[in-house]
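Shown here is one chain on its own, the form predicted alone, set out as structure tokens.
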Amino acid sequence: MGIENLLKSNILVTTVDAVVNWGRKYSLWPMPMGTACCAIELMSTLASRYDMGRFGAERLSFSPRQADLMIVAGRVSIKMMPVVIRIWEEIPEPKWCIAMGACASSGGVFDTYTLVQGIDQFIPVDVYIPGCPPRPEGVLDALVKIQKLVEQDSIKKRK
């Protein structure tokens, strides 16, 4: 074997964004921020028979802090959304959100004075899963959608 074929076989070219939105996209920590009947649901998506580790985002993290997905299932309380708001901004930069099911997307059947109709009034929402609640596999649609988001992300972007 030439040195020109064991350079072919053992050379691999990438770019940096690739190798991180690589390791960013299988290794989401969600952040749960279940107020109702989703919240039930979200847990059946952990458990073995739908088993959301498959996709590398099974280790749930309560310190927003640590986390870099937000996951709201369920309704917000008009007086719930100001603790909403500041949990997602003590979330570091790259940060994703999920609104989960029909009250987090946009008041469901709940249309009163003291529930917000709908998360993405006060932060910004990349993935809604409609339903109520959602089944599992809607859950798991909108991490797979996520995962899409990071892999199109850039370090160039971020500040």
Given for the second form:
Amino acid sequence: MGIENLLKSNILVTTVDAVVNWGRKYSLWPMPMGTACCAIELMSTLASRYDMGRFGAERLSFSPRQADLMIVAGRVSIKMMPVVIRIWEEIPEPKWCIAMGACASSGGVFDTYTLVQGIDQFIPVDVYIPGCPPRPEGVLDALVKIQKLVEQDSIKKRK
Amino acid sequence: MNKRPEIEEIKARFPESYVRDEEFRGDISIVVRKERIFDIFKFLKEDENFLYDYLVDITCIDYLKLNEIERFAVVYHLYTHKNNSRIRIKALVPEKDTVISSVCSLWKGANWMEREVFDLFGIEFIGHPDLSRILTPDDFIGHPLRKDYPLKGRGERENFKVVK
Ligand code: SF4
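Right, the form predicted alone is done, so what does the form predicted in complex with the partner chain look like?
Below is the whole assembly, all chains and molecules, this chain first.
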């Protein structure tokens, strides 16, 4: 029996995209941009009952430079928005963004002078989660949606 | 009804400042004019009988349509550890002259509270070591807790400088 026969059953042919995306998809490192009450719900999503670790995203990255997913959880005031933009820009490509809760998505009930009416005016948002605050299931659903987006990504697209 | 001695003392010592006093469920408020406010506090803090050594809070009221004598009142809450009692002083501040003396030299804790009132109501505290905005961004224009400030702002939330 030659070595060629052994190799036959050990080699898979695939694309670089498929392998890379598969790796990225199950090892998202979220940057928790928690500015208000939604962040508490984000914490409970990470805790043992809902366990975001099941989807490979339990490693919160408190440094934006090591993150690839930003979860904006909470109200963003006009004083905070420049900071959020700065942090978003410090995350290296490829990166994705979740707007968690009514406030981050649209300003929520706070239709006042001080609150940004939806962070999507300033940074690109991939998935919005409705709710005030969203249930942990909602956060997990958004995470799965992000994983689907990651799947469609191609290293050729990003330069 | 017996009045608390603070009221009588302030009436006697600062007759031109005293406007009226109010009592609600054992809590007294004294409404005064703003001119001699520093002396009133110095007296309340240093008088042996009162020793109001703790400044609990400073806040402000905008009586825009509430028929008060003046438009604003800066409200001071004091507490004395000696007598275990509280007092509220309201200093009336007219709309045309939104200036009042700072009490930072009596209580260090007044610093940030006065900055907050300055930021949100535009009352200037004379003698404050660093009277700058504390809550709104540094380049904010206007004083948003005044009752005539539009709720949705004047475009601040759409146009602001972005840190790069
Ligand atoms: S959406 Fe609700 S829970 Fe979330 S930050 Fe806004 S007010 Fe808080």
